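Just the one chain here, the form predicted on its own, laid out as structure tokens.
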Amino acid sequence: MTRMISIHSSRGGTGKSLIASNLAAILASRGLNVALLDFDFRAPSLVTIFQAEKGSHRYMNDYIDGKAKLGEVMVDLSERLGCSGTLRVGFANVELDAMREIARKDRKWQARALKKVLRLKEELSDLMDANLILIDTSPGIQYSSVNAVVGSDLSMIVATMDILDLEGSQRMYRDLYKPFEKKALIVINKAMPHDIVGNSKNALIEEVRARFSQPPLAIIPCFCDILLAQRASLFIRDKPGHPFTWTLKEIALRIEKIG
């Protein structure tokens, strides 16, 4: 059974794309057939993270616009990354003109785009026998992120404990997820070390529970070396023994167990 999970945030800078890309690689290394799609059309980053050769393939923009088929878009990185399963990535176009063009699309175009998104699961299942589809969405309530959330079986909201981010995530959960009856898991990223021990950790969990009616799926500490690191590679490959890598592997295990 193919599942589609959107990875979302209320604003940029939460670490959403870093988590999405590394989770996809972990799950593919565990034998799953994974498709990772970049729906952050206004600030795409997966091309940089995976060091993909620009211009050597079509983009998700082309697929959504009806100018390319999925087989022309999805780039197989399985052999390069040494995955026991498969990892195929659909990149978004990083050219400025492409980002401007997607921002100018009207509601009729976005309605047609939603129909394409709703067919993605079946198409990717047929194309690559995908077990899992991860969508790296644009932050906030943009058309592309709404389409991704509506088309997904499940979403993961990546938030920090910054009060503006927490309140923004809570509003997004209330205004988008509740009306569409979409389930979302909450991951807290960049938590301060003193907030994840003893009574402080319990207080953090209870604050998340009060805002989202559920405890966080995971709490990821803030690591200074991650904040300073270049985003031009997969972190789990560069630092397989890092606590951040271990935490992502735990999240991957939890995702696998979720029906």
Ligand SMILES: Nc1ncnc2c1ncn2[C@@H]1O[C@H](COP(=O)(O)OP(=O)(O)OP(=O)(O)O)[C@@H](O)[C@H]1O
The other form holds:
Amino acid sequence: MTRMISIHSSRGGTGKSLIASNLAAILASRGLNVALLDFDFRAPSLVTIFQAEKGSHRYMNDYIDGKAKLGEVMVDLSERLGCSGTLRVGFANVELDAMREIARKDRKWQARALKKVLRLKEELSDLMDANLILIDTSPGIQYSSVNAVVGSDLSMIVATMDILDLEGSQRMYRDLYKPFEKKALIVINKAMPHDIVGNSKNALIEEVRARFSQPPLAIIPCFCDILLAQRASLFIRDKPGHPFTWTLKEIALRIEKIG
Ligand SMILES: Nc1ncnc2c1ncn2[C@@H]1O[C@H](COP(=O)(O)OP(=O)(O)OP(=O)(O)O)[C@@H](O)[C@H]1O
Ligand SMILES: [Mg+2]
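Would you mind generating the form predicted in complex with the named molecule now that we have the form predicted on its own?
Zooming out: every chain and molecule, the one shown earlier first.
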């Protein structure tokens, strides 16, 4: 069975791309066949994170636009990353013209795009026997994110403890996820050191429970060395002993179990 999970957020910069790319690599290294898709067509990240070669493949933009097949889009990184399973990535086009073009599309086009999203599971299952599809979305309720959420079995909302972000995530959960009866798990990222000890940690968990009727799936601290690191790196490969890597491994195990 193929499962599709969207990594979503209300505001930008909460850590979706970092979490999606590292989770995909962990799960592929645990033997799963993972497809990681960049649906952030206005600000793609995965090309940079995985240092994708230009010109050797087509883009998710082309697939969604009906101009390319998934076989031409999905780049196999399993060997490069030494995964025992498979990791194939569908990149979004970072060229300015491509970003502009997709931003100009009308509602009719968006409805057709949703049909393509709804076929992803079947097509990726045929192409690479995918167990798991992870979608790195753009923040908020742009059509590409809504399509990804609607087409997914489950979403992970990555929020920070910034009050604007928490309130935005809560509204999004209420106004997008609930009406579509979509399940979402909450990951708190960039938690401050004083937020994750003793009573403060309990207060944080209670705040998430009050806003989303569930405790957080995970709380990931803010690490200065991640902020300072070059984005063009896969953290879990470069820093296997880092607490961020341990936390993501725990999230990966929980995702496998939910399976
Ligand atoms: N736990 C963390 N500790 C420190 N820095 C982090 C943490 N998580 C993410 N970051 C950093 O925050 C920045 C934003 O992360 P990322 O690009 O993954 O967010 P995003 O939600 O995908 O953003 P966007 O909405 O723009 O696509 C990056 O520099 C990333 O390395
Ligand atoms: Mg991103």
